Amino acid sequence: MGRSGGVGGPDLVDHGPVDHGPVDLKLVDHGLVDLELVDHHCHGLVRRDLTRPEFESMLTEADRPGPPGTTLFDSQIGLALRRWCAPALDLPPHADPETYLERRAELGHAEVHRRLLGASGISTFCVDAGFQPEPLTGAEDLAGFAGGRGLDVVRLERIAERAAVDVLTGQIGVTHLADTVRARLAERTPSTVAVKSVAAYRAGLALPARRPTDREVAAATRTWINEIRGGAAIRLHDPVLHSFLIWCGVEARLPVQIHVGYGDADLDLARGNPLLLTGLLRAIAPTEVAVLLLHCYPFHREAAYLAQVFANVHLDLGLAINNTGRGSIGLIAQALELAPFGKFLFSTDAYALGELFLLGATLFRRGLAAFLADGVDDDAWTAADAARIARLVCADNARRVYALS
């Protein structure tokens, strides 16, 4: 089966003729279908075959299965999966769930990953390996399924939590946690292109704007360590420490990714509004270090505003693209109402399933094509403008932000 190629090379799916519909015809008309994609934020793939309940659980942010008699295939993402992923497994579009899962099991997880990622047209994967409830592929192995390049995104909280273990075991003192975090970030591998914060999950985004002093970090660390010794989980939740970690990324001159909005049931969505970051973004702005707001839904318009008013702020739509399915066409248009085209990036936020990479790529291409083609039809911009904007959004913005060759 087909593999992704270089610039201008990959097809969406090369497993026989597929009726892409009017949106894709516009895409072809404006020369956008063959653009490679840089996935600037994603996760690894499972290393095993899955049961149906396990598979469906990875199509949702919910932490429990739905009521008896319901299925995730009866959702935007489920219908999109049957439409766009089935041909990559040599099935007709809209194959029923039972047939799809039988074919998936017949091929095995590795071949399924190879086909789906190879059909995605994604050439570069920036991988956050900080969340692994089970063993997942790393950046290099993941990218290998697509014949592409894998790069690393370091999760800041993992560095801090490992340093906390060193405090608990007596290897370092409480006052040394800050220096330990900085030192370990400085020891990052050459493949590291960014850091990521999940403060939205832990403390919310109303974080201290100014950089915390080492004395404030030590005091917050002491409180955190005492809580752990009292039986609490080793899970960073202090807003001072989350702000400190973001500033560590800034001082290391690494792009800082910040989870915003939509996530699983562990998230208090009201505290994930990116407008809560305004003070911190204002303080970071003079450094000119790039800040990437990830996923953003339902706050994508707020994130677009921040991307417009702060020169170093960018955004994507991530997993919201997959989960809104056909509705992602409107979602992309809403994000681009205000966001400068040079500040909008592609990501899948795919986790565990190869399907999420192909869906993210396909739905993103369709939505972006519809937005750009409508503008050409309305004489809002030229076809040449549309092609140039598509190149920016699909890959060139990520190349600039992450200094990719």
Second form
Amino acid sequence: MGRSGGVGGPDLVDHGPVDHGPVDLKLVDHGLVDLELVDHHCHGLVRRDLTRPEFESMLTEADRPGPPGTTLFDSQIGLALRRWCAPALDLPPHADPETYLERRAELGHAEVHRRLLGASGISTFCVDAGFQPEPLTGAEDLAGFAGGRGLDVVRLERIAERAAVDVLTGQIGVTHLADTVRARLAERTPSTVAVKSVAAYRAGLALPARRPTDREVAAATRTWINEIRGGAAIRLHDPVLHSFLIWCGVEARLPVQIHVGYGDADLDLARGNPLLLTGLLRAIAPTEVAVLLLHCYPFHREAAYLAQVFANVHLDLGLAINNTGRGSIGLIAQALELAPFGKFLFSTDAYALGELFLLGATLFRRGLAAFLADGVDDDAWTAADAARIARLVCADNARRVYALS
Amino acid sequence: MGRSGGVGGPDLVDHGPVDHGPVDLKLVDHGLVDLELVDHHCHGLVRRDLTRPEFESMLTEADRPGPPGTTLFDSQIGLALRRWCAPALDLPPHADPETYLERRAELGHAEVHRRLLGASGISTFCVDAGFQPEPLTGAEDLAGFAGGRGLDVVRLERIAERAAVDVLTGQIGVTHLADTVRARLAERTPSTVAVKSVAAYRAGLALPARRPTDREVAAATRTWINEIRGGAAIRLHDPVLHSFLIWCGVEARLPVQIHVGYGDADLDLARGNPLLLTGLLRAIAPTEVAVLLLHCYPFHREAAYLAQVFANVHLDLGLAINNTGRGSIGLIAQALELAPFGKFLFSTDAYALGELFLLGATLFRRGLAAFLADGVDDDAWTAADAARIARLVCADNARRVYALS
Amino acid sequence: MGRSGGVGGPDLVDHGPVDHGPVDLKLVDHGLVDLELVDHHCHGLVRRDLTRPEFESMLTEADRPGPPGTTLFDSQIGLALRRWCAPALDLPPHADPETYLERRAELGHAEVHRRLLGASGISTFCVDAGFQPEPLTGAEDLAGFAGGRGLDVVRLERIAERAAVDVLTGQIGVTHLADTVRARLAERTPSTVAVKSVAAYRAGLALPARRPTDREVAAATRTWINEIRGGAAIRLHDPVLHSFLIWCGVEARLPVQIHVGYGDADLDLARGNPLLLTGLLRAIAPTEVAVLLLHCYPFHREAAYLAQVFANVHLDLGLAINNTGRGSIGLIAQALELAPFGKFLFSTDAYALGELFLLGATLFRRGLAAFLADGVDDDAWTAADAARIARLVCADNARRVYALS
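Now that the form predicted on its own has been shown, please provide the structure of the form predicted together with another copy of the chain.
Every component of the complex follows; first up is the chain already shown.
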């Protein structure tokens, strides 16, 4: 994962993802420094240089700057960024925010992204391109920064919203939305490995368990279309339609990623509790199609319970790893209280900033190393067990779920 | 707790519950290696040898095997079993699953249970015999494996369901269900120390706080009986009747055990949140009859809060200790954030497999030792305090609540 | 923070807040032994000596003593009190409860309070005098014990309840309650720095998000007054009125403290989940008036999420620090997973007993030191970062929010 550099000057610096401290020995001992990672859920990178306010706004889930006199760098993610990303830009660890942002501007976004992604050790990226307030890199370009492989995750609500436009423009009738969604999903590209639902942001996760009938879908579509005609935004937010979309993914036998828990200020977090999905998960279970609960914090124990009792349910900590910084060590341990090791996956949920890939990877390696090493030190499991679990969680579970070769 | 063995061969091996590692010193230092345990909530043992799929299905709360290529042994409970149960079968710690299951088959279930229970250090078993998809050992036989004492916990819903059969067969009228339940409870055996409610699995815990009147019970019974006559299973699931049953226990002045939180895939976990019981607990508080919240995970902090603010409310971590393996160290510390030390109890919730008794006991001893020793090391409390707390939690609280001699 | 003492005898003992143990080195290393604290939410002290039952009842949130044979001293807070308060009364650490209470009686409450508050290192006290089942010291007298400064927090419900009395006695009409509340708030003393809502104890936190109109307030007032005339207590418990009161604070541009989560047996804890406030917080956000979520346990992760995503939202752990004793180390770390360091504050929520001030201060210093030192040891942040974060959290955030000079 080192970069080839010139002779002399800052380029000689090794940009490996970790330095040495108490957790570092655990990383080394358990081979987690350079174990390959599959990032089963992330987003593209921004294609331009950023101002400091823009950078800060993309760093966390806050929707505006903190109170006067405060900075979003004074948070776990801010400290983690200074610690782990600064060396990749040839700065000493813990460089202050001003120095970091100056150096970042000096290098330019493309070089920064190349360095950060290259140092992350991520080999495969499953990219949800469904949220793009501005154009971001697609899966292939993104993976190119790391010399890796890019795959696609299709956002279900976008398919439905495109079909709604077709209804609005008279290209299809209101009763054809269901068929149109199914057809679009059938026409997916070969690089599509999963679908994703953002129902948590819209109607919440208390969705109908049973697969809605086409008649029910048509009725809900009619209501929705009328709302849009009445002036509402083209933004799906109907529980029946969200459930229908998830069932479309199941019927196409594509793994279904579902946003759960933690997100930004648009969210009503209480409606993102994964236990609200219990009925739907029970109904999907016999199909054996994989369901992947994303982020889950602060309901990660609840999500892990679901991953234990339903054979097809999996989880990750996604966005929460980055945002909780060093605190992610505790989250990983809690998710692994109940979740079988074959059901827990790595993702960064990185969005726009290359930093979020390196941070997600580094913090995940460190948290997993701490968890595994503590058990080995306590003779609770063997080093061979630890190594096998690490491989499952870092890559093999994702390879199995998404049928990656 | 050692077993008497023959000369030579594997029987010479000491089957004590713990070996030595970082936590072990704490166990030894604080006398927790062989402190007697009262298991205030468990189930019987299976009376036959098991296939691997059968064994795995009884090990965790999952309702079916994991995805192809995974095994339920790759989980905290699987690792803990290999670590702590293998030595009791004369195998090295961390023996692989195949070796473990072969040795288990070789010894036969009776010898295996004798070894595992003998090594657990549990002296008293309070047995809920209310869930028996197949015949399990009763309290006396179970305790016999450990040379201990067996007591009975009566499942309230079974009494009501038997009374429903009496209604259906015309032996009693629909208005007599309440009296019949009370009479059955009054006729209990001398070994009965508590009643138990599984309302969490049925109607959920949002139960009426006030004691239902006999008229309300009769109306609810009528509805229920009509459902059964209409083809439904004889399975109580009415909030009024669940509340009535709990109040029957209270009026009989028997400690009331209530399933809370964690369980298998049949459960709607959100409805098992103990805070839903707040009104009912507030109504019961003046009676001073003990209420025992079982398992509680992931709502153990909520349960501990209830145990702090209501003088008659207690909790355990039951099933969650076994299933979270080494992670149980953290759970015990969290339950003891708010719960007074006089309100926290030990149980295994072991079911069918002798392994679950040894695991529950070993993990509980270790987690409690870690909690107590860390405080002593930090000079937060004294070794004498730690020893007193250990005795309360391991046995004396249960002796007080159930009036055990 | 040492007290000047005579020559010889117990007065020579240093009453500093901490002794030495594993956490203590961290305290010393990171300057947390005597860093000044601003207690942004507390109550007055009782003005008399207490019996043991009275003392125990004020120590925890339990509403009655534990079961026979148990004592509330057998809890985290009881152990912490013996550890940290005994030395301030010239007793050895871990003195038993009887010895402690004897010595307390011997010194008398005034001397005890002078010692405990003097040793706490708290310089500024923001006092909510709204709950006084018996007369307690006001802000000025309280602060006098510590040689500090006392400021006032006005309880919103008391203003409304006084206005209700005015309606009942015919001094104002029912439609004038809104104006009367606003006028009373405008007439506040110069020492008033914040308002506080106890809606969590009354209607719960699922409050209307939008500012209620005066017409809606009048309608709700009419219903309330009729209830009182029908025999109900003068106790506000209407969601519209609670929301109105919070909006009055916002319009007066006073920081709004809101009780969240943990409290005594009067509470329905499930209704105190801060996520229920999401809509209201979203509506208040554009005003930029600070909102302070108090206590929050066991929903502190949820509260920290709100503090991350809404620029004006802050949190503390208040009451939970004292009651969880050494367990508070874990709570602080969890609150700081997501909360920006500029959004987390110190408070004791101490009530009646001087012990709760010293305990709150000592446990907070220790928990914060453990959090910060672990990160420094792991090279996750620098000692300079740790020192800056400590100053923010212990005092500077409160100074900024309440505009303290």
